[in-house]
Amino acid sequence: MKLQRPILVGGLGLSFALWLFDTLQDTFVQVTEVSLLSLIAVGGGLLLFKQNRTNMTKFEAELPRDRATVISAIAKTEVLVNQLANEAANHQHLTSLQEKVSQLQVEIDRTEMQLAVTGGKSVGKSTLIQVLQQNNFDIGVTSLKFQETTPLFLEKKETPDTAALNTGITSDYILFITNGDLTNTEYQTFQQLKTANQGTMLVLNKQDQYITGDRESILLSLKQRHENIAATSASPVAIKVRKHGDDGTIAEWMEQPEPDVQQLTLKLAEILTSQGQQLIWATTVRKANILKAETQNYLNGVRKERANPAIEQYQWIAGAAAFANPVPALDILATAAINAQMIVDLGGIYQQKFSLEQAKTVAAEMGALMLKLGLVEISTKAISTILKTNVVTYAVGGVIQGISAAYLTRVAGLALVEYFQVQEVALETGNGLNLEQLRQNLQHVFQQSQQVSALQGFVSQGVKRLLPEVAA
């Protein structure tokens, strides 16, 4: 018979899942708490598992497969520095990070692995070096560099050495030493570690001052927040052994037991023999995105150096446009604030090369933000506050104007610098221009802008420049 509907399915599946409970009632009684919490921890500890591999998962996938992503990683980075020759031969920073790209391209077929041994004060880092060293731990590599880095966390400030972090970043695998549970710094500290895509194991020291519960308890914990952990002891605690004679004396004495290292061993070779090729071509990315980084930050502020001027230029000629030729508050911005020639030369200087139309584009995209953001008004209505404490000044026709018109501009170039500063690839077209971005941007260098000081600095050069009798 085919039971075709699903009430009659239904109903009779609930039916006989009401008799087994039943019929099971009284052996569900004798399950005793313990049982429970055995069967609970069993469940936490599987999910634990299955979260953990998806962690690990992820890991791995991020790793490097081949050298050609590496060569392409450096070949951006190369890109980058011989730009910087181009716009700034004498920089004074492009000899070294010449030298850096250079070091980048031996970086992909070393054979020594860098292993950063990091942590708190006084958890055992030194000592634990000293053990692995003395064991000869072999992974099949050519040689093996262990590099302690300073303490992570400062006696007073609980905050990390960035000095440190950035040792552990540019190694090839991380140990990070702990005597207990995390703290929420040491974690926050550890969660950087791992958003830079770097290989870390997670180190539970001195196990052997912990009692077999506590120790049990800690690594549970610690597995909550790592995938990969590992428990020793690089110097055990000496205990006391004592002897009773056949004669009733008793003789008693310290006996110093063997560090216990094993696990880390055992665990920290198969990472490194099974991921070493991959872990070197990481840490090889890694340092040529930080050189690209550094790089950028050394254009940008050359460009920033050319685009200052040519934005003061384009501000008071707006002004000069606006205060010759009032206009109502609201069309200042569609005529003389956002100058689509400044957008052209702009453009020009950080490599996003525009035509003049599709700088008009750009320009009547960015006047509607600024609408719509309510820059305009906010800032004519603060510009004119300052002036009322000049009579004299405020009742000249179209200074209101003509300095909105130059501070618009000036927010307009501002923020076009900072939008700039992020693109890698020439534009196109202005219709490539992301304008979430480019509103985030407006928004940024307005509320900057928008300090008293400044804004009071700005209207007093507006005067001079327009109205040069007036101020003297």
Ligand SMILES: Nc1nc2c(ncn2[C@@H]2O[C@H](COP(=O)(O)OP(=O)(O)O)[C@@H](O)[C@H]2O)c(=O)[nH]1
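Positions refer to the first chain, counted from 1. Everything numeric in this text was worked out from a predicted model, so none of it was measured. C-alpha atoms forming the largest set that superposes within 1.5 Å between two forms make up the rigid core. Compared with the form predicted in complex with this ligand:
- Relative to the superposed rigid core, the position of the CA of Tyr187 differs between the two forms by less than 2 Å.
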Second form
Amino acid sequence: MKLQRPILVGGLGLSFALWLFDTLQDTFVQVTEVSLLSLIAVGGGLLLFKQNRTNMTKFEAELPRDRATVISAIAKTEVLVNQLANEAANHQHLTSLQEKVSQLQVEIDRTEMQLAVTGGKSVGKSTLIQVLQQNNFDIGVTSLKFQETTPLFLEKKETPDTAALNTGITSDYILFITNGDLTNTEYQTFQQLKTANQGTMLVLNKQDQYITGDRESILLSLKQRHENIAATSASPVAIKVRKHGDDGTIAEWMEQPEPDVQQLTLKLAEILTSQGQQLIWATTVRKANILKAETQNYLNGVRKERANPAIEQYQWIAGAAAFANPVPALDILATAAINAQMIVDLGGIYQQKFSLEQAKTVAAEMGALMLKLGLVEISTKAISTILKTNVVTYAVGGVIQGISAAYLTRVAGLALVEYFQVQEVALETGNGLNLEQLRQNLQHVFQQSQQVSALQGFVSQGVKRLLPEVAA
Ligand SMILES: Nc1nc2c(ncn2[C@@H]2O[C@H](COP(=O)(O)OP(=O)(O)O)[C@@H](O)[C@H]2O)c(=O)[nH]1
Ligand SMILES: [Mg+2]
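Let's see the other form, the form predicted in complex with this ligand, since the form predicted on its own is already up.
Next comes the full complex, this chain leading.
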């Protein structure tokens, strides 16, 4: 059986928790009425308290302060879209990207606010929207539009629906509806929205379903996770009312309580009034950044298509050279493998201009790094092991060095591509190389290409290149 509720960490002693309850909540006059759940929630919640306080200030601190910030975010995206136009004038997504940039320029001054209402299935999203729409919000000049997302967690699915999550991220504010304490999946999704710096209110709906003690403890627990919470009953169930008459008669009837969304509307009105403009700006910045990432992706694709044949070409140049002039020392092999001209060419493709002199320095640094990481030794050994299975090729002098040099060139080239892909377009030249970053790229590419089958394929390709007469 799976746990529906997250396990709350009760790190504090019971007596301390009881004391805390006494001080925090006047509603709990009688301690005996407090359920065990409440105690655990308070104990665990407190541990998270400090952490969340800093998150709150982070969100507010990161809201764009002025229109110029938004303009600049859009401009950065536009630069990248123009870059794509320069490098691939006929790219299939270019027109659509350009249109989206123009849309953003109009969107900065939009006055209608988009509110996404999200959460699991049947938590009361539709009902809440209906009730809220009947409420007249006073939030100044802007108008409000609610949008319900598809349920975040469909049955048996542990990961949230990404489309729904995206609707959230492109909305100005999110109401994240829950019916109890957050499950682990809910909590993780919620964190994702926070990471995207998305303004969110956590709403405990169906609060009519809880007895007082449990309701307060869930609210407290939610409060530790997030600064903005509200409890609602969008559609409370009818309750039975019983009246004892003076004459001993008993009358019973059902009463339908009114929806209770006041906590939510008050908080929402306050937030939208004070931060509405900034929230709209923040959404526009988020959209600009999403568009920028999308463009960067396309740009990387275009560049990779140019980089691949270049790497291929240089790897066989290095292979042939080491084959013709086999060097016994690993350090010479490492430096020979990295052709400075390849660095210049790849840099050119990725708009990172290197002079040949700079490229030579980079080549030497990369060679030293590959040696230090043991990549040269490991790959040379692996390649000779594969070659040994074929006595004829193994016996040919220089073939190990040749294939190793080609292989190392390939690893270096692919690592450089990975490295360049995450660099911003370098407007100035001669930027120092981030060796730590490059080390990670090298290791990553190396690990990926060390699978036996991939290496075997490469070796047989190398044999065909270097010893066409043997391979035939
Ligand atoms: N007890 C109770 N039931 C509610 C409340 N809000 C909504 N519901 C019920 O929960 C069910 C699902 O509501 P719905 O709005 O369709 O949920 P959605 O799937 O999130 O849109 C319906 O039967 C609602 O009447 C509430 O505050 N209390
Ligand atoms: Mg619905």
